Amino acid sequence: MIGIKSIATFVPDGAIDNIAQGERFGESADFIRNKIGARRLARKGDDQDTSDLVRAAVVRLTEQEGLAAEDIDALIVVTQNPDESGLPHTAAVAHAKLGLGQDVAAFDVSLGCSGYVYGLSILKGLMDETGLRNGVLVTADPYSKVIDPGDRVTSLLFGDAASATWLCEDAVWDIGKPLLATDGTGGDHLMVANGLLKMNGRQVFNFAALRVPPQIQAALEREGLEPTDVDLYCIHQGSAAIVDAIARRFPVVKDRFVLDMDGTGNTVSSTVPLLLASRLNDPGLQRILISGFGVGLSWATSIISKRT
């Protein structure tokens, strides 16, 4: 059965001091720390494009986790900020930069903050159907390409990063069936217009606070689980305030909801795998709930379980 073997991540060296940036907008250090949750926003270099972040994450996966590049037979890139115009697709551009063989399925998935949960299901289903052996799911969505530095709402939130998740049969974690949802009527709450990102922060916050907890509860109930049966809740790091609002709906396990975006910011589809990468090898963890939510509006929740 196809599952998660390991995850590698790439966070660019460049960064913005978010407390200093907050002062420019009249925001206090306490607001940046406690409401935004990120004192540092990672930034790609001017000479780096989305495919370069993809390549860097996959190279780390091959160098650190023992996956040979020649054994990769599927490469999915989750991004809504592709190279250039998106034609050719970023997965194909990265395929060339990585020097992968021609017998590789490579394509993009245009999803934002829910993209990792969606992407796991897409890649697992593809591999189950076709017999592919080693698939890599990459998240790379550098919002710095579309952020207006003068926009307080978006410039204080988003950072750049990438992740690469290795899926294969010789896996450590099984991937549960996801719950998937979309509300396209709210699409204009978080969108790019005239090349710049626009966000209605209040509406996005309300969406996450109202729609995500019921889906998390439904995912638990479908598996016959109580909240305490899950060891860790790795949900999208939209902001410290959003994570807290969702966690408070589950008071018995509130302390199991991870907040860890201080050094990166909201990295869109990469937030969940960034959380998982440093935690999958924890011997005390047997079951982790993952949930992504945002642009679309779109939200998705799944539970991954360690194999015994």
Given for the second form:
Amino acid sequence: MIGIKSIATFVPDGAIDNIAQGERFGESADFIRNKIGARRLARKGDDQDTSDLVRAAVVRLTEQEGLAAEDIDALIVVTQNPDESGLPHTAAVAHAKLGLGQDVAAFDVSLGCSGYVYGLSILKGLMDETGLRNGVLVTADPYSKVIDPGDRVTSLLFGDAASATWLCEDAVWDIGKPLLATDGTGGDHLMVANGLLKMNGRQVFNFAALRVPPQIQAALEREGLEPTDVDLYCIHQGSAAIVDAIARRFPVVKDRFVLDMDGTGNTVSSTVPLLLASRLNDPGLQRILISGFGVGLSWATSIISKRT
Amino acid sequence: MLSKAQLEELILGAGLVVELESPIPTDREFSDLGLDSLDVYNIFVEVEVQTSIEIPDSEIANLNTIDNLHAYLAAQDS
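Having looked at the form predicted alone, could you now put up the form predicted in complex with the partner chain?
Expanding to the full complex; the earlier chain stays at the top.
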């Protein structure tokens, strides 16, 4: 069965001091630390495009995890901030930069913060259907390309990063069936207009706090699990306040909800794999719930389990 | 219908970082109590969970004290 073998990440060296930025917007250091949850927002260089982040993450995967580039036969890129206007698709641009062979399926998936959970199932399903053996799911959605530096709501939140997840038969983690949901009527709460990101912070907060917990609960119930049966809850790092608002609905396991975005910010579809990358090898973990939610509005939850 | 005491209890359970005096002065603006915008979002979420009353964005600026919030919820409930 196709599952997750390993994950590599790429966080650009550039960064914004978010405490200093907060001061410019009249926000205290406590607010940045406790509510936003990120004292540093990672930023790609001006000379780096989305495909460069993709390339960097995939190169890390090949160098660190032992996946030979010539063995890659599927490359999916989750992004809504592609190179140029998205034509050609960023997966194809990255395919060229990586020097991959022609027998490679490569395409983009247009999703935001729910994209990693969706992407795992899309790639797994593709590989199951076609017999492809080594698939790579990349998340790379640099919001710095669309952030209005004068907008307090979005400027304090988002960082740039990328991840590359290796899926194959000889895997360590099984991917559970996801619960997937959409509410397109809320699409204007988080959107790009005239080239700039606009967010209704209150509505996005409401959406996350009210819609995501029931989906997490449903995912647990579908697998016949109690909240305590899951070792770790790696949910999208929208902000510290959002993670806390969701975790509060699960008081018995509140401490198992990971908050770890201090050095990166909200990196959109990359937040969940960034959490997983440093934790998949923890021998104490057998079951991890992952959940992504955001632009769309779109939300998705699944449970990954270590093979015995 | 939530009483003011229940509303106060709900606010104290809304994951606020700041320590509020008890009882919370019901006529003081949330910002004067040390609450930020995300604290207020949290309070409105708790209100919606408890009462199923959705508070539209257009009302947020007016619902800046416990008294005002209580009056608004009472009007929605009547």
